[in-house]
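As structure tokens, one chain now follows by itself in the form predicted alone.
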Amino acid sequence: MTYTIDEWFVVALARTIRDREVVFHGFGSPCAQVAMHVARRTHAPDMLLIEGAMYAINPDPPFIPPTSNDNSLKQGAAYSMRFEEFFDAASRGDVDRMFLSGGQIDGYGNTNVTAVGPLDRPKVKLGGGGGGCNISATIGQLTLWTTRHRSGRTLVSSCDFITDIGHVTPAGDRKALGYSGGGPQWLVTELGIFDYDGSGIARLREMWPDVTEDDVRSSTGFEFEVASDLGTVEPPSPAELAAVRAIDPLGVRRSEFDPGELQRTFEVALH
């Protein structure tokens, strides 16, 4: 059986979710969206899944549609939260995990989805945080992701603007700022998987088998730590691959990847 990097990437994202967690993703986040449903169908059947734009709790859609505000994403839901209900829950600390990405991500896990370049004359105007700044300060753990690590423009030494809060900002760390949330726990990219140690700096834990440490360093704008037991990302199981393909037959997850990355294929080892 062969599989592609987008399938393996989604599985890696799904594995950052623990069973019984309350988990949320934001607007326009197909990889995270698919990953949440994969986790619920595999190792985390008792998680509480909150669908991004619809705020539907534990829905059972037939497939993931191309847009995150499709009414089909409410199908089978136990309840649909109001916007303010979700933000109240997040501010109380009742949401365990949120997925966040960004046009820029620094070594402390701060993300920028506001603008690249100076704010008065930005080179690129991004979509904005949609309240992510507030809830990134209070949610239990954050899983960050990007599929554009190899570009060299995404993992940067400092963000031009901090939209969502990492472990340390120019204004201070989370403790000094009084934020109750735990901050970034994982960063998953198409080159490797990072965690964050006590210093709040990204630490490379695993790489994909067709990637070298030099590949990661040459594409990263900050100095990162390397785990003493640096290894290879665990391959997806047949059940995990089946879950990805069942929930995302349209392949909406693939829209996040550069076409060249989608040529990366792998084989399930037979024992």
The other form holds:
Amino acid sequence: MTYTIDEWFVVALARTIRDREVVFHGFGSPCAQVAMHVARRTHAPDMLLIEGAMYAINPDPPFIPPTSNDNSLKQGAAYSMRFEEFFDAASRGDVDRMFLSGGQIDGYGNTNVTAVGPLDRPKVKLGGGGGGCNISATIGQLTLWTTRHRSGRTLVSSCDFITDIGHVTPAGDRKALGYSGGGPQWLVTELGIFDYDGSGIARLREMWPDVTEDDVRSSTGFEFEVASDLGTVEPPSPAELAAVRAIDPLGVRRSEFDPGELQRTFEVALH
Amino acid sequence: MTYTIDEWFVVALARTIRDREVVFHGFGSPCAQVAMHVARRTHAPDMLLIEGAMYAINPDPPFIPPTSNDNSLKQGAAYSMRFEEFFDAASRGDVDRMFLSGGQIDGYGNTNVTAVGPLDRPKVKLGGGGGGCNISATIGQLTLWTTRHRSGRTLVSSCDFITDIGHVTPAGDRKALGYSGGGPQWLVTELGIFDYDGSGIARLREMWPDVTEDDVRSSTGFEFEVASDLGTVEPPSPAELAAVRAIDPLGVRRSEFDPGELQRTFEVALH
Amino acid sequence: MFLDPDKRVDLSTAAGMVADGDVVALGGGLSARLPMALIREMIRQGRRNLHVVGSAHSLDVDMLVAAGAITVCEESYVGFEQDFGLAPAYRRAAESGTIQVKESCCVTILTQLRAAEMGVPFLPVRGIKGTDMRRLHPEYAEMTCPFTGEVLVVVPPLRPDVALLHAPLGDTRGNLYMEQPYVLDEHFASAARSVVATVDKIVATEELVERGITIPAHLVRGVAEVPFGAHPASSYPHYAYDRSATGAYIRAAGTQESLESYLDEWVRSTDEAGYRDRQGSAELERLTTWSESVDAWKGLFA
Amino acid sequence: MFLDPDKRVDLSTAAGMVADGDVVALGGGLSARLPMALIREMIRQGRRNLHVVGSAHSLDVDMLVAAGAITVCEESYVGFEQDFGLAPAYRRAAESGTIQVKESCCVTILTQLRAAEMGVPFLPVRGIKGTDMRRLHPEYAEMTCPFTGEVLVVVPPLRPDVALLHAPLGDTRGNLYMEQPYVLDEHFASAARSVVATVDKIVATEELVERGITIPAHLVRGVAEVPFGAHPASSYPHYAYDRSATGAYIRAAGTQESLESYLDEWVRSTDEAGYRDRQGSAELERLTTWSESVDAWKGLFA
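Next block, the form predicted together with its partner chain, ref. the form predicted alone:
So here's everything in the complex, that chain up top.
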């Protein structure tokens, strides 16, 4: 049996969630969205899953649709938060984890989803940050991810615009800014997985088996440490793979990947 | 046919409401409560009636109960505001009129519903202001009322504590305080009806036919002007009386009056 | 947040979730959905030094004051409206200085709860200036608006240690269904460190979903099923306000001595099952007849 | 407040309640409950210089930008998620500087709306510091909390001239029923000077009461009945998002020239009845089959 990088990728994202965490993803984030449902169906059954843009609590959607405001995403939820109810909870520190991506991500985990290039005449006007900006300051921990690491344009030495804050910004670190949130804990890319060292800089912890440290380094615009026990990402379990396929029969998660990446196929090892 | 002072009194209160006004009464205010329903059933059919403590919009209660949080008070209402929805509307100036009473009322229409006597050891601890304090600043106009004018202790030269603000306070007038609300427009008592002159002081406009100017003066602790056209309160119409009796079959409005006052009976004039 | 799948506790455990000295938000208002079973149970447990906060309340606060459980009272109103008038025990305690009255205003309390909900250390209010409220609240401050130059009173967040709520229906997870008015209950639930609830009845989650959940389970630490748990306050759609039982309290409350007898008889010497027995099942059932006809409903208040 | 007992207007009158230069709040979000019939009608009427505000939006904003109706865009996101990616016309206009992008954050917009709702001239927000958002918003200020000494960003009220909302159901008075997520619609309704709404269907007030009214009539200035008035956005419980019609827009939006042809064909040369005809009644009816089975629902997105 084989599986593809998109499946493994969302499993890796799912594993950043601990059981009994209160977890949120934003809209337009199918990989994070699928990952949250995978986590809830595998190792984190008692997490509180807040469905992004619907603010539905612990729904059991029959499928993941290609848009985040579809009613399928609140099926089975006994309760949906109001807009302000979610954002207040996040602002006062009652949400443990949020998934965040970015068109640019720097070494401290600051992200840019606003504009690449000069602000008055951007080279690329990105979509915008939605609600991430303020609550990136207060949510317990952040799982960052990108599926565009290999482009070389995503992990940058410095963001052209900071939409969501990481560990350290030009205006100071989180402590100086008075923020209670812990900031980025993980950065998962299609090449590897980073955590953050004591100074708030990304540190490479694991890579996919078809990726080399040179691949990572040549695609990364910032200097990063490498963990002394640099390893390979743990393969998905049959249960995890089954969960991915059950929750996302339309394969909406794939829309985040460059078509070339989707060719990356792996074999389930026979023990 | 006869009618009593409580009936006439609520009719007089009702007439302070203009059609197409947005009007609110607080809890524990049966006279104002009955008056609002009388107004809506007679001269102000298109007012927006916000039922105090229920925040129900334009209900048709089958009767007025002796407590303001009873579900009978939202019968027939298509919509009930949430607590914050009402208080926000009042704070931003979207409510045209509120009825307010007080254990003490001074000449500027400041009211005290907190405590009579020194604050650390009050002579009488009153119930408290509920939500009146802040929104007395921002609601369009206020109709003040008391059924305890004759006691001599209610209309005072100066409140021991200002809970809700009138036209002028020791800290300045409404303009100086930056308040958009117009303040007291009417003060209706069981002896007579006052409006307010340009300096914000109560001015006697009408009296009940069984009351003399001396009665009013001897019961009033502040100096007041008397309108040059001082008159008698217009008797209730049959429709108004019928509305009072229909909306308040339990006579809850009477609980505001001293038993002695309730003996005041009037004859419907035959034309 | 509270993620346990089963939050059911007995009333004694629920009341035990309030500690002496806690800042306690009281749900409901006036004669509706007061958490009376929790109030009575806290009196049985001898709770002391509570700082209660809320909007317009009546028997819940007065009875806690009578039992000596309250040190600070930060409600916007305590009383029995025009029907029974001033709150007897509260009034005596306030006039003799045995409780600290930090009377507040509904909008101010709402604003302070919102600050806690929003995770900000201050919020402005439009009113207060010109009134004497700051004599009771030296903790308020003033700030000048950077946009308009206006000076506004600003207030700090209010984060109760626990909110005590009563709902007609709940489920085992702690989801609660209420009828309007919710009063401050939703804000208490979000702003407080925890919610402890009583419900008249625990039902299947599906039944709550059908009606609409008012307070979600993740805010609720414990839920106790207590029939007539709001009595003598109302808990619609189940039962109306018991005016006669409230009147009995008022009559007993004329002196602290007779009030002590009342508390001994109705609270301290019994539990909630005994309380219901002593009230009389016929009397309690009568309160559920409000929906039969307007006359039946009106008859409850005659 | 709006107290007329009959608020029904036709779509042209409804769209005419928006003036050139207005600050316009757009209801719904992403692909749900966008006020598309009003958007199309405003384009037909040649509305200009709008300042649009909202949270995460897509086709509504992009089409207004394509038609040259927007001068300032203060949304938290404009795009088509991962499915169709960046918003083509919005992106071109932002990159060429023909619109002013005052991109904001959901929490900031919510806070500014709350200031308008609460009638206060400023409110603090916890975040923003450390980000570059203030480069887009020199109007924000900072204040020092008098209680904690913390410096927080404070924002002014946001009081839209008009909020354009779409609801599946409404009544003649202007009461509106919506399904969750309400997104910012409730706050828009309270904060804006007026609400102009389209509904797929006008029904009896009793039917709305049964379901629960989301936006009360007294906030609504006019309501127009427009079947499929949110299309191609969803309007549950009636119809799902039309991915295929959205895809057709995206394909046309590759250049401003082909986009003009699209607007001529689908908007400017017809009215809403014609729009529905051209979309095809079979295609539109298909969007209502979502509730028949999971396969039918899923099939709409395949």
